[in-house]
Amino acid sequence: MTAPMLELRDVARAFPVRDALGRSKGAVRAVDGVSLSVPRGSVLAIVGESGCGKSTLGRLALRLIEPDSGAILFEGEDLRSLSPAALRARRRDMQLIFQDPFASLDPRMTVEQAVAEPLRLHGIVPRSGERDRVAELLSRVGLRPELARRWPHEFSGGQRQRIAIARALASGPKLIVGDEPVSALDVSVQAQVINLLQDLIRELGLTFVLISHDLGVVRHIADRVAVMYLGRIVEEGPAAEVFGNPKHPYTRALLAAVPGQGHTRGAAALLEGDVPSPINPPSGCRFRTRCPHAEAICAAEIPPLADHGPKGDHIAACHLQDRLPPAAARHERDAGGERLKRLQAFFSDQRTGE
C-alpha cells in the first residue's frame, strides 16, 4: 500500500461552552478520537451532515487549530513537534481551499498581490519573478493573465474560487484540504471547478482531502471515503464500496436522503428524531437514537472501526453491520444511485463543453 502522506492518530478536539454568566456548560466533542490515512496522490473525501466535525477535522490535519491529543503525522514527521518557525515552513506543502470564495480572499489586495503573497512568504521567486509565476498560476487555473491587476469584487464565485486555488498552488504544495470549496457556487459552475481541481491533482501528483456534504461530487472526485457522525468516522473505504454497499445505517439514510428519485425509502433510511447534543451524547453507538436497527447491545458499547470482510479496507463503526437488512441496503442504494449518475454525467458534459 502507498506511503500515507497524512495520517491522523486518535486525535480529539472539544471546545469549551459556557453560560451568558461566562459559567461553563460543558464542552462539544467536536472531533472525539478520529484516526485516518490519506496515501499519496489520494483523494479522501469526509462527508457528513453540518456540525458532524469534519471542517474542525480538516483544521486540525493542518495543524491551523491545535488538537486536545493524538498525533498529525505529514509525510511521518508529527507536526505537533514542530517549532512554530519548523511549522511556518512546512506549510508550504499544506494549504487550504476555504468554502466562501467571497470571503477568502483580501478585498484590499489586487489578483496579482494575493496570489503572489505565498511566493513571497515562502521565498520561492525572486521579487522579479513574482510577476510571470503569477500570471502562469492564473493560467492553469482558467484564468487570463490579464486579470491579475484586478480586484477581488469585479470577478464571479467560481473566478474567486479559481484565484483561491491559484493560491493555494503557489507554494508548490503536496497535500490540499478543500472545505466545501463548490458548495457556495452555482451547480454548473461547480462542475467547472471539480473538473480543474480533478486535472489538477492528476498533473500535480497532488493528495487532496475533500471536506463535502455533496454526494454526487464526492463520488465523482474521490478514491476513498470517510463517513463522519458527531465527532467521529462511523465509516471509512474505497468510494465504490461505501456507495455501493454502505454498512453503517447512517451511511445508508445519506444515499437515501439525495432528492429527486421518486423512490419510496425503505424503513432502513428513516432517521428518527434530532442530532444529540454534541455537548452530551449517547452512550454507545452515538447513532443509536435515530438508528432503527438499534438493539441493546448500541446503548452499552461503543463499536469499534471493524471490517468483518476479506479485503479489512472498508470499515464501519456498527454492531450490527453484518445483519443489516440486504433489501433495505439495495433500495437505498438505488434511491440514492439514479441521481449521482446524473451528476456524474453533467460534470462529464461541463468538461466537453469547456
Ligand SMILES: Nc1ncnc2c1ncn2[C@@H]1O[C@H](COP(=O)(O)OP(=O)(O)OP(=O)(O)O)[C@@H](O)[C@H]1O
Second form
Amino acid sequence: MTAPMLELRDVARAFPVRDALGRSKGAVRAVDGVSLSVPRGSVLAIVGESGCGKSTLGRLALRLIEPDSGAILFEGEDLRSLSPAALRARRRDMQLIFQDPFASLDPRMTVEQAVAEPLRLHGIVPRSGERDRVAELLSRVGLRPELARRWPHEFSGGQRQRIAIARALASGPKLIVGDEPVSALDVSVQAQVINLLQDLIRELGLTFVLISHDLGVVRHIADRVAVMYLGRIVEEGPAAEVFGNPKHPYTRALLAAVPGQGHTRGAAALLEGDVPSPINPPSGCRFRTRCPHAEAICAAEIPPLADHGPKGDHIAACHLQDRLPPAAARHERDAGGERLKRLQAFFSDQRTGE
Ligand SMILES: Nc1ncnc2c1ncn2[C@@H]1O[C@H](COP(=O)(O)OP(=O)(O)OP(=O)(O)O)[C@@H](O)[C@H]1O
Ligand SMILES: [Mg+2]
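Other form of same protein, the form predicted in complex with the ligand, not the form predicted alone:
Then the entire complex follows, led off by the chain already shown.
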C-alpha cells in the first residue's frame, strides 16, 4: 500500500502566553493530540471557529513550525530525519496559499519576478526558460501572460490570489495547504477562485488541505472534512457524510449556523456562547460547556474519536453520539441536502459566468 501524502500522529503544539509584564501565564494548546491521514490526490478540509488551531495545524503539516510531540509524515517519511539539504529539496513539494493576497505578494516585485522566484530557488528551469514557464503558469491560473510585467497593486484581489496560486504551483508541489484562500475575496470572486483551485487539484493530481470557516466553500471542494474545536478534532469523515449526517453536536451546530439555511433555533443559539479559553480548556469533552446534550460523563472523560457506524471512516468524539435526538439529526440531514443543492447551483452559475 502506498503511504498517504500526509499523516499526522498525535501531534501537539502549544504557545507560551505572557502577561503585559512578560510573566508566564501558561500555554495555549493550539493543537492538542491531532491524528490525520490525507491520501494522495485528495482534498481534506479543516473547519472550525476562529482560534481553534486550524492555521497552526496547517503550518505544522508543512513543517513551517515544529510540533512539541507527535509525528508528521510526508509520503511516509518523517522530515525530521532528513538532512538540511534534503529538507530544502523537499520544500518544493509543499506550498502554502495564504488568506490575504494583498499581504502575500511583495509590492516591489513584478508578477514575473514573484512567480519566477520559486523556479529559481529550486533550480526548476534554466534562466532562459523562466519567461516561458511563468507565462505557462499564468495562463494555467487564468491570467493573460502579457500581465507578467505588471505590479501587484495593478490587480484586483481575485487576480492577486491567482498570482499567489501561480507562485505556489511554480515549484511543482505535491501538497498545498490553503489557509482561508478565498475568505478575503468578494463572494462572487470566491466561487471563481474555488473553481480554479478545484480544476488545478484535478488536473495536477494535487493533495490539498483546505482550511476554512466557510462550510459552503468546503462542501463544494472537499473529499473529507475534519472539524476542530479547541485544538482537537471532534469529527472527521467523508464530506457528504459529515454534512449529511453530522454526528457531533458541535458539527451540527456549525452546520445549523450557516447563514440563510433556516436553521433550528436550538442549534443556532448553541454557538452564541464564547469559546472557552484554550489556556485552560474544560475537562473531558471540550465542547461540553456549550453543548445542549452534555451529561456527567462529558465532564469526567475525554471522548475518544470513534466510529459507531458500519463503515469505519466517519468518526466523532462524542460520548453520546448514539443517543443524540434523531429528530435533530434528520432535520439537519435534510437541510444538508438542500444546502448542497443550492450551493451547487450557485457555483455552477458562477462557473458559466466566468
Ligand atoms: N505564534 C503564536 N503565539 C502565541 N499564540 C498563538 C500563536 N499562533 C497561534 N496562537 C494561538 O493558538 C490558538 C490557535 O490559533 P490558530 O491561528 O491556529 O487558530 P485558527 O483556527 O487558524 O483561527 P482563525 O480562524 O482566526 O484563523 C489561538 O488561541 C491563538 O491565539
Ligand atoms: Mg487561521
